[in-house]
Amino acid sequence: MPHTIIEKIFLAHGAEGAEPGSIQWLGLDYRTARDFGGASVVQNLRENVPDKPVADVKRTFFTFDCNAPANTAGYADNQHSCRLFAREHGVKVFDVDAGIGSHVLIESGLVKPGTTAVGTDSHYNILGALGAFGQGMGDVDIAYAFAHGRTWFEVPGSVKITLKGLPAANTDAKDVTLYLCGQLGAAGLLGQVGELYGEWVDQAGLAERITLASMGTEMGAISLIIPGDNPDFHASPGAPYERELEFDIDGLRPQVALPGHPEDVHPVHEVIAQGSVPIDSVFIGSCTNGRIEDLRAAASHLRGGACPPQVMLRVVPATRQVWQEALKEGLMDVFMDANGLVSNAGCGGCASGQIGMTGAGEVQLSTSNRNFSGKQGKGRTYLCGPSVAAASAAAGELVEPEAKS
């Protein structure tokens, strides 16, 4: 019987069936808790399964990335309670120096095509970039996963999405991602898994795939999954899709999401044709655009010198490894010469207050995945890719970047 990618993953991890809508127990390769929610996971485990709270310590981790290092007493307490629990039970902690937890799992080689993993992270489905199934869950659910190594899921239906053509030379993966989000809307894939195909997808590198998968949540998707290099977890010919969609990205130009709504997406050149958009701050980083490739793209638009004095540029690499690569390549010098502020690895501007908030009336460009009102302060946040962000930081206003070789 033909199956979609997610159905094959379920069947390979103990599910008795893969009919969309059916409830199945799913074995989990990995389970993690981050500093946001981790303390509640620990509390649940101590109260309910004190004798054996961890089923397999080699498959269980803590990752501290939301508030790294802790800048509030509450976060400090949360992180330390997780550290104490980890020491007691032999659980590995990717501490505040490691970076974004999902990225650390990828860099560590733990996540592979067909892997299953859950964590206290609303964008854990980013693991779909490798053809894996990652899912964010609540504290009680993750505590259960820690203790039992499995959980139940409703098998989601799948949508085949084909991107036709190749975007313009000045277009980032984030622009393609925003365009798709704009076309599908905030609930266009609600409760479904999107399988992504097309010439651009086939040639996309890991960083580009991570960017694309990272915004499945903003489209309502359970996950956006890109087929990995293991054919055992490719969709079967004749797989039973609920829908098949095609989007033309040939010649696609840079995009921007207007403040408050990740799905309110427009071409940059159309937005600025309506009038200039002066900016006050720029954030480059997050799980969506914190890879070394993203930082290289940003730096290529900043080599002309300092940003205007009214623009605050903030850069946060996704992981310690990315930070070290950027240092060796001289990218840190580029950001510093541009009057930028470079922070330690982590979620940065996506997490409240970690590298500063926006004030009332402040206009920010951000490469993160969400720009809901109030999430990053009282200001107005536009979502964009690293090239748009950096070129605009240098110009002092929203601009469409030139193509870089």
The other form holds:
Amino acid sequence: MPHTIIEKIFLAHGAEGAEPGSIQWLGLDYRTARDFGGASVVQNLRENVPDKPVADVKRTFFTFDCNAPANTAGYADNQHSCRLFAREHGVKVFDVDAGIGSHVLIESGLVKPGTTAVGTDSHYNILGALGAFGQGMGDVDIAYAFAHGRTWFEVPGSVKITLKGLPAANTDAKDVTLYLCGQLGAAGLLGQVGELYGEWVDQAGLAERITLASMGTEMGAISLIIPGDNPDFHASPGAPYERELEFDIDGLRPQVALPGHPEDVHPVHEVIAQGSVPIDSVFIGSCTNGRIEDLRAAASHLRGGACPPQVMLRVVPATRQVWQEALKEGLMDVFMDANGLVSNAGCGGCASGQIGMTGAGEVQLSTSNRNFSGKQGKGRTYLCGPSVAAASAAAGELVEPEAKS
Amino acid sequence: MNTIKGRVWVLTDDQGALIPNIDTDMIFHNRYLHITKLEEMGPYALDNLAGWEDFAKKCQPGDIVVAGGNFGCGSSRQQAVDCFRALGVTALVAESFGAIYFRNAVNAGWPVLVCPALDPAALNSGDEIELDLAGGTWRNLTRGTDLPALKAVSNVQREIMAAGGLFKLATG
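Since the structure above is the form predicted alone, I would like to see how the form predicted together with the partner chain looks, so please show that one next.
Now the complete complex, all chains and molecules, led by this one.
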């Protein structure tokens, strides 16, 4: 019987069936908790299953990435309650020096096509970049997963999405991702899995796939999945899709999401044709755009030296490994010469302001994935790719970047 | 807990339209994420949703919330569910939910119901309503009118609600 990718993953993990809409018990290869939510996971475990809170320590991790290092006493308490629990039960902690948990999991080589993993991170579906199934969940869910190694899940229906053509040379993967988000809308894939195909997807490297998969959440999707290198987890011919969609990305130009709505996406050149957009701050990083490839793209637009003095450029590598690579490649010099601030690895500005919030009236360009009103402070946050962000930082206003050399 | 009766809050904008895509930072802002005690979460419910900043002050135990599409999209924070539970909100009906939010509510044993054809003109904030979870129906008692059908509750949701939470289901 033909199956979609998500159906094959469910069937390989203990599900009795894979009919979309049916509720199945799904085996979880990895279960993780961040400092965000982690303390409540521990609290749930101590209250409900004190005798055996962790089914398999080799498949269970804490990853601190949200408030790294803790800049409030509350977060410090929460992180340390996780550390104490982890020591008690032999669970590994990727501490505040490690970087974004989902990226650490990918770098560790644990994630393969077909892998299932859950974490207290709504962008855990980023693992779709490798043809795996990741899912963000709340405290109760993750605590249950720690204790039982499985969870209930409604099999999502699948949508086949084909991207036709190749975008313009001055774009990043983020521009394609934002375009797709704009086309589909905030609930365009609500409760569904999108499988991604097409010439551009085929040639995309892992970092680009990570960017693309990372914004499924902003389209309402359970996950965006890109077929990995294991044919066991490719869709069968004739797989039962609920919808098949095509989007023309040929010649696509750089995109930006206007403040407040990740799906309110427009081409940069159209936005600036309405009037210039002077900027106060730029954030380059996040699970969406914190890979070394993203930092290289940004650096390539910053080689002219210092950004205008009114622009505060902030760079946050996704992981410790990315940080070290950037250092070795000389990218840190580029960011420092550009008057940038480089922080330790982590989530950056997304959750609780590891690298600062925005003030009333401030205009920020961010390579992250969400710009909901008030989320990152009272300022106005635009979403864009690292090339747009860096070229605009250098110009002091929103610009379309030059093509990569 | 097959029927729930209470006063309703309908999350509309100043034009009377249901607000779509209310995300978890509007429901329970990230500046409060370090809070882990449910009883401390109530005062912050909806305090970053334009027009609803004073919701926690107006809400009374036993009230019911009604919302638009993709409610609770965004982050995985359980607090976005628990802040309503802390205020004593007994149920939430929406046109649709963000998937993680819906699971979080189900796993907490808190009634969340989907009404795909929700019509904001059929009920006002302050109306008394009655939800029949088993029958999948609800009524506006203030106006004496039936409201559009609710999506059937899944078996797993019913079982977890009856048990009083996911962990209670597991331990029987």
